[in-house]
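As a starting point, one isolated chain is supplied in structure tokens, in the form predicted on its own.
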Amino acid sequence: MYRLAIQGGTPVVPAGSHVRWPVLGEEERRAVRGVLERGVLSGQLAPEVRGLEREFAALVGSRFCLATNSGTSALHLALIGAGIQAGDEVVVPAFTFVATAMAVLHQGAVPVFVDVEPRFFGMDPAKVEAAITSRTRAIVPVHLHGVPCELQPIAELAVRRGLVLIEDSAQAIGARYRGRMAGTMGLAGCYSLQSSKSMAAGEGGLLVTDDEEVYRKAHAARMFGEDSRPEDEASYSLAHALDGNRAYDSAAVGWNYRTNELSAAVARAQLRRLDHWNAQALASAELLGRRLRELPGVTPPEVPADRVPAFHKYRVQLDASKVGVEAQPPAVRDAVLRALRAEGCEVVLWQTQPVPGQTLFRKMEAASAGRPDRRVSYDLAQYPVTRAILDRSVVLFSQTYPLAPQPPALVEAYAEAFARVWTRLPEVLAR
């Protein structure tokens, strides 16, 4: 009988086994050297930025692409391009990163949270319909952890109710839903290039759309509200990269949401390996899933046949009652997390509560009291599925050491470590 690491045994995963993310090679270094040698570090018409926009638009099959300084700013620009105004309501999932709702707040609009369904962690279409009011203007579904959500019924609902659909694909670059790229089925789609993402550029984001009016509004808002014209690029000169080719004229309120040449150059290099990392993550996820599904009470991520994921996170749900153990789900979750970490595994929680449980939204709810016309309710009882998922799940691998770059032998070791911990759950809980 083996001894668990928490009992003084040897960890299953040896120290130093993980591959750190992002993986930066000679191609990224060459791209950065090229920018430094050129001496042009910024500009919305600079060659790396425009090259990234063209290449990404071609990858996903969209007419237009805007590179931004974050995924959050890409979402904000999409809302601007869609004409969302202050006071409008925008439906977002309760299980997401706060940026989804924060972008809505940046536009002065009101995020209305809905619960998710338990299989793919996307917003529940039935809950979306129930949340729509006369003030609702948009729906922002999220492809969480890189697995596309059940988008078709939400898209049909948006059309039927005359609402804008904007996809938050921050964690799903390269994922597909029914043959189409995630992020291309609504009016606009938004992606993140933050360091933990599949295309790691440090910080950055991308907005794609087929709608020229959305593109022009978002483009102007990205650059201090200045209108942009095709002839601007034709007269752009590397020799005068810091000099404008026309007089400044802001026609509307705007922001400085531009990215820079160094980040864009790294993102272009990463883009060329995106398919490789996504394929490797999928193969590892399938290997791990086969092993974990053999354990009663353990539910690894599910991927329907009509979807191709881009695994950003690998969330595993736990039900101790299936192995005859009666304990509160958070206690099981935390005990398993500690035991797996002792075995050398990278394990995180990422979120511990629905986004509307964060302090900001508690304050917003309190501030709306006594105003029936603007009353918002962020009572966490409205999100039982999100709460249950977070109470009973852990994320295998971390943002610094994610699934995608890890070798198969390490993934096998994770499966073994998980099996050891789960089959000795009473001892794990006792400690």
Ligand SMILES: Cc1ncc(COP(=O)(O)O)c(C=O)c1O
Contents of the next structure:
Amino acid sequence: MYRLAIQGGTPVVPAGSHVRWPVLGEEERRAVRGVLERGVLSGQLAPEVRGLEREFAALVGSRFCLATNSGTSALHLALIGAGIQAGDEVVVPAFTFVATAMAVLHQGAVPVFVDVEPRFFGMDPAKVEAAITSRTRAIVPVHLHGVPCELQPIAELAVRRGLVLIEDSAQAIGARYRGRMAGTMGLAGCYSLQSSKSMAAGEGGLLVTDDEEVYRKAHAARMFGEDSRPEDEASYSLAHALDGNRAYDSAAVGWNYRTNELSAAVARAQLRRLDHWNAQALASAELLGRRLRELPGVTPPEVPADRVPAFHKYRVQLDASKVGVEAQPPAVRDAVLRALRAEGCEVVLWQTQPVPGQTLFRKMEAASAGRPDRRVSYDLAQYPVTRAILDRSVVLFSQTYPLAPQPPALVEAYAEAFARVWTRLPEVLAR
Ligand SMILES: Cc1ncc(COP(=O)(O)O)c(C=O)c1O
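Can you now output the form predicted in complex with the named molecule? The one shown was the form predicted on its own.
In what comes next, the whole complex appears, and the chain from above leads the way.
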């Protein structure tokens, strides 16, 4: 009979057995050295930036790709490229990272949050339809945690209602939905290259589109609204990397959303191992899922037949009532988290409230109360599924030690630790 670590037993997962993310090897070092030796650190036509754009466009099968300094700026550029304007409404999920909604605010547009469905944490198509008004211009579904959301009905809805579809694939680089790469099914798709993501470049983002107008508008907005055309590449010279034939004539409001050569070079090295890490994460997710599914009341992420997830996060839902334990879901969640951490597991919550619960949106709702023409409703009662998921789930592994690079023996140890903790839930809760 074992003793749990919270009861003084030996932790199941030995200290020091996790692999840290991002995994940086000789390829990244060589890439960075190459940039330093070349001496060109930036420029939207510089070789690493353009190389990254070409390689990523080829990887996902898109006509155009723009590298940016963050996933958030890529989302903002996609909205600009799609012609979203101040006052337009953009439908986003209530369960996402704040950046999805923040990009909408950057454009002066209004995020309208809808609740998600509990299987893949994607926006609920029926609720998207109900949220559409005469001011709605776009829908931004999110492939949360790297699992593609149920996109088909949302894409059909967008076509039927004449709305723009932009995919937030920040967490789903390399994932597939019905054979198509996540991020390539709408007018534009956006990805993040921030350090925790599957292609970690420190900071950075990517926008892909097949639409030349979206590409050109986003291209200009990335650099101060200048019409610095992609064709200019023909006259780019490394010897005059900081000069070139720039017109210095802004035709519209723009930003400086360019990335830099060091980040782009690291991203290119990471791109070469993307398939490897995604495949390893999927194999581990399946292994762990098989073990966790044996425990009543424990729901690990599903891998549906029509999707290939790129497991960025591994969220496990808990229902204590299925093992005859009556307790508030957050109390169960927090007790399990503490017990698993004591067993040596990395466990996080990654957000505890729907995005519209954040102070910014509370303030926006309060400020809009006296303005019937600008009224926004961020009543949290509208997002019961998001709240239930957050109240009753934990994320196994963390951003510093995610699932993808961990060896199978460690993943097995997580399954063992979880089974021990869940089987002794009353004792875990009593602590
Ligand atoms: C779902 C989602 N959207 C957008 C972003 C924004 O990306 P970045 O942090 O690169 O701006 C993130 C990053 O965490 C994300 O998880």
